[in-house]
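Take a look at this one chain, the form predicted on its own, written out in structure tokens.
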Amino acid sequence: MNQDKLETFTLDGQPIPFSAGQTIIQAAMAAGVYIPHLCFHPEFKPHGSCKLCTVKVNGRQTASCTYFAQANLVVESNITELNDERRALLQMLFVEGNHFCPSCEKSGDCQLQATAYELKMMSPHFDHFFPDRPVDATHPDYLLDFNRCILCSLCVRASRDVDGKAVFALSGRGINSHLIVNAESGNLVDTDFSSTDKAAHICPVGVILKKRVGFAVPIGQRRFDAQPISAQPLSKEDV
């Protein structure tokens, strides 16, 4: 493609190439500019729940997900009054699950982590919820653990509309919504998961795991300890 014929809009004062049907997050990352984000993904439509992608175009707060790029916008991004913001979303998350990074099999690999690195996260700030979250290890090959869910939908929309399954989905609503198991035992072992789907291997923090590799790849040699995630946004290539 000739970006020299294609019409562009400023980001944090940089020139973005686009074409027609791009949303602002498509042309930043083809353009190799990071704007945070946990529940987009290339390969989906938009689906705008964690608002971790916010900017400001032409001085007003929008998703850059499901916003469309058009020629001569201005449009901020890493800025402070967003990246505070951004850090209080990542903080309500972590403090609503049970993340505990140290002892976690996606330490590295996780990027929620990493987008917290990223924001210069310190602490959580707010007070921890520690829900009472199961953990299902009744597959032969994945486990399981709900503490570490923060309802980005990935593996829903990856084993609907992908793999043709719709083994997950999110129940309840406000602060009760959870991931849960479309089986009516609730177990992932009732269901025909495996490890060829999608959503087996779209989880970007540590809920899907798979059984008998924790650890095989040290903590300090993963993908987020080598580069931060400004570094290497994400792209097809990656899932």
Second form
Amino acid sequence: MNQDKLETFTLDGQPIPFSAGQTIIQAAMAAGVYIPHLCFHPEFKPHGSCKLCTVKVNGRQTASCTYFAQANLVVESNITELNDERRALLQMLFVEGNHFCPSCEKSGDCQLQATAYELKMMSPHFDHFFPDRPVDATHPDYLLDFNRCILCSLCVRASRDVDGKAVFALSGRGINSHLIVNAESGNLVDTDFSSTDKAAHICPVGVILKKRVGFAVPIGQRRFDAQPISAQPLSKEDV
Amino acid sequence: MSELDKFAPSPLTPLPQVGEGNEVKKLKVATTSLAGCFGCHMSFLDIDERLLELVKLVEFDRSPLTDIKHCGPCDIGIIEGGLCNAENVHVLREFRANCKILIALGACAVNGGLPAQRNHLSLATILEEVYHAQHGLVDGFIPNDPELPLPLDRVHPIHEVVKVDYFIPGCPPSGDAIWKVLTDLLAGREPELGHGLIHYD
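The structure above corresponds to the form predicted on its own; please provide the structure of the form predicted in complex with its partner chain.
Entire complex below, previous chain first.
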């Protein structure tokens, strides 16, 4: 295994050491190099769905969260071509949902917003869908605001794999994909969801929100107000 | 901003220093608020004493600052607010036709903002609720004076109707962000907002 440690690939020209079984994004994060991502989380199996972490490996595009690091790979990430495509993906996420940052209590702590700042997303570019997605406020302690869901499936994985509950699931296909709650009523109050669940603390955007603490930390003093997302180590990521 | 680069207007020629010899021709700037709250204009005033520096370089055409009612040929047009009625669309088109560079200022112009929160409701439902059904209304009627601009069925960000050259997001954008974009443009630079100046809330 020691020999594995010595092996490297290059990321934007910089040698990145890796150990056997590490994906490109894991090795990059361990070396302190930021690759934009939304559905990736170090504690969970990769989902490979948001495509923000797409890099070029030996000239071909692939998701860096699902691609195993190998010696001498030539990986490109922070290049105009990829950042333009990442920005377009973000713009599509913004217009598909209702991401009204001025009224969102996650603003400043939101990975989608911080990633869009990082990639200098100045406009939505596309036409907005303005979908109708009612909120679920049935649970006494938690609120679900589906308007902001980006289908990263982190709550699905956390509830199923860590909490052993399967409270959440993604339903439907393509543009009709949406987050659902595992109860006959469809309401969170009718599940065994609790505030101690991993799933209660994993949402990278403002869907799963604890009630009555929304503005305990004022806007302007939040995580990504201090530093851009690229300057923050991933270990601090689960709030 | 690189996706915009392909369509970016040619940068303005940097102005010579004011006060050297002959009077310099000032750039013309027009501003308006469509479906906005004038918060972005208030934020514009937050550039404070830098306004004095700015008016050495620009003169205002149509703007709440001048009360000029129609926009003539301008170098820069600044639009606050999205489009919620027919008049908004007319004003926006007047600006686009007259301004070399058009800037969307603030969340409502960029993505519809607060007014667009009505978009998942039908216009009829909203008018009924506001003028007929709401508690305390007696013999309410939906205003139909021909002077009133007709509401659109949905609120639209301005880029859905005209070509927009630059965007300054924020609710409102800070005075510093507005100053940065304007001074970049006046100096002939591509405007860029760094960490802390680009924000959506």
